[in-house]
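Taking the form predicted on its own, here's one chain by itself in structure tokens.
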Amino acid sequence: MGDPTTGSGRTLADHFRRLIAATGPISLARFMGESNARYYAGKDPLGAAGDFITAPEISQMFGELAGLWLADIWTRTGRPDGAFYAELGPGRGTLARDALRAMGRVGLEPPVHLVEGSPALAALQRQAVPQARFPADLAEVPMEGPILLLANEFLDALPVRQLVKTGPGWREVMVALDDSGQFTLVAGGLPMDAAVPEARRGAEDGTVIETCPAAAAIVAEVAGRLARQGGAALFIDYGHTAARTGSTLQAIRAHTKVDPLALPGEADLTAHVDFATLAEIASAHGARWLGTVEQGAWLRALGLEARAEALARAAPDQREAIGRAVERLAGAEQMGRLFKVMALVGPGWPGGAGFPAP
């Protein structure tokens, strides 16, 4: 695709250098947000020829089980009318296609709304799910009817804000230029102590705290929708279920970790999702939090091995590949432990398979 460029033909790195030289350091959140916006706008980053691969691209089993999870809850709620499927960050449309196929097997054929900001990916989604509508954001998703929502590896790409404890107090982490013109992280000059929970303000110098205001806003919106409209939602991503400190920012290009500051707009910038905080936000906005569990345990509870065996019997020559997919999706050293699944439902909606009973 070549270097991501601004409208003037300069690369995004050039744009940032000019901006920093003129106005001073910029926040890490701005650097990450603009980098990912440019990165996703003009390319398909998925697959062997791209930069990374997601669970739906590993095996159809992932999407099928996610779709059946939603369909099961909808069925046990009494098959309410007006339910629709929504997905945040739908990738190539693979997850939606597989989930909808599984839903159809139990009589659920909902309208489809794929929230996508990338023209390149939206074109692929139209091929995979031709009946879908493509709202630009959640505000354009229907305000009536139960919402059945999936968001897989969506929250991790939203910009994080980092705060670092310094001698004078807490400061925001900024991106500046070093003497050689390369990007580097520095502590900002403005006091940020008020943005840090009081219980954590006394941390040692050098301690870094990450927050993600964009993820918090989206989960709050989804939770409010569930409270008003009913429905169920799954957020699936890599992250942690207890408060932690330290930077988790990373960049992936061609399936390899690279310096997060080196290639703005050319690599996928991500950070671990703080599921502990998001669960509190969801509950505060009226949704019922069913729990946050490891992806491997959740998939196995939904019958991953049984589905794999059925696929292998139907295609014996693919048995070994199917086995590798199971290990990659659920293995403790693969995606099984690092990736978490957070489930939310509307008031009065039942719990779901793979989560502790209320």
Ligand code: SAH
Second form
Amino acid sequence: MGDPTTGSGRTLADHFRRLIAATGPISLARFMGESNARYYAGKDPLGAAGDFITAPEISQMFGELAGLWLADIWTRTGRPDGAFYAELGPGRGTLARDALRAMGRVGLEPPVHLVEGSPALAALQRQAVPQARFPADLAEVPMEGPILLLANEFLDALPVRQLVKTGPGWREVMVALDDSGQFTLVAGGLPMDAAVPEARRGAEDGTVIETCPAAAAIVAEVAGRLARQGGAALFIDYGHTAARTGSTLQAIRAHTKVDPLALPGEADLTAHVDFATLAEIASAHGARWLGTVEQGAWLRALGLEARAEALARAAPDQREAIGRAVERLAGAEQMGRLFKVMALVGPGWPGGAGFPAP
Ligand code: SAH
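What's the form predicted in complex with S-adenosyl-L-homocysteine (SAH) like, now that we've got the form predicted on its own?
First the chain shown before, then all remaining chains and molecules of the complex.
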């Protein structure tokens, strides 16, 4: 599995320790960004034997319904030529494979562009979707033709920046070393008040505001593409739909929460996605925001139960497992309420199943 060492045989923790000793504390955003780049680069963290499991890995129903959602919008737009499928952070390629199979049943067979930063995962994606192309980043995804985009549990892996209110004012949250050489969070020295919206500057000392500049940039770019090229996009992740304060940074290893600072590069670092801010950004960049709804309600609106029943009839010995998957994906205590689905479309594109906008 994962090799947390650099080419020179040093762990990422060693690298950070030397860096901090030489130049002082580093931003939490840098710590998270480099940790996750290392974490994903060399291994497949998904599944029972890995660190965490995602909706498409729980059941094929998830990807099929997401694919049908895109195909339905494309059909109601008059089946425009030149549409292509794009996915951000495709994991094992399971979501793409299931979504494309469902699309194919209604006559949509688009070219496929998978944006993946990890060579190890890209290799798995190539097996799952042999026809896929692998643009280095979103900027290399075609500039023409309607874009049909999915991103599941991608935004939560992007580095967050945290700002904390201190006596003298707002400061960035930094990672330093304590007396025993362990990583610890401290307030940086530079004033950051200008980075905090005026309405929130007066918060009491100790208040933490978390932002994700990388997620904001990605959603801005996707929204701009939708405005120019047409298409539809779903961002699915765990997160909140109203602004809030406090740190949501967490680390998962072997399906267990661990200290986010303890093992950089060896645990998956994630933060809640701020869907309220992302919806504003998308609208400001010309996309039509259809809404942000709970995953459970969305899947049920798309016919999760009927799909589960059809699968169970075709494979009666799987009926119980299929029922458990429905509960995991849509149950209120499981992924159903914590996970949200944000839909964006190009101007003039119709609303989509399970969203309030017409
Ligand atoms: N969507 C998949 C995988 C989720 S894990 C699923 O639902 O199963 C997060 C995915 O995002 C992985 O594929 C990871 O390699 C990718 N990823 C994380 N940070 C990235 C970045 N900065 N650039 C590109 N891909 C990234």
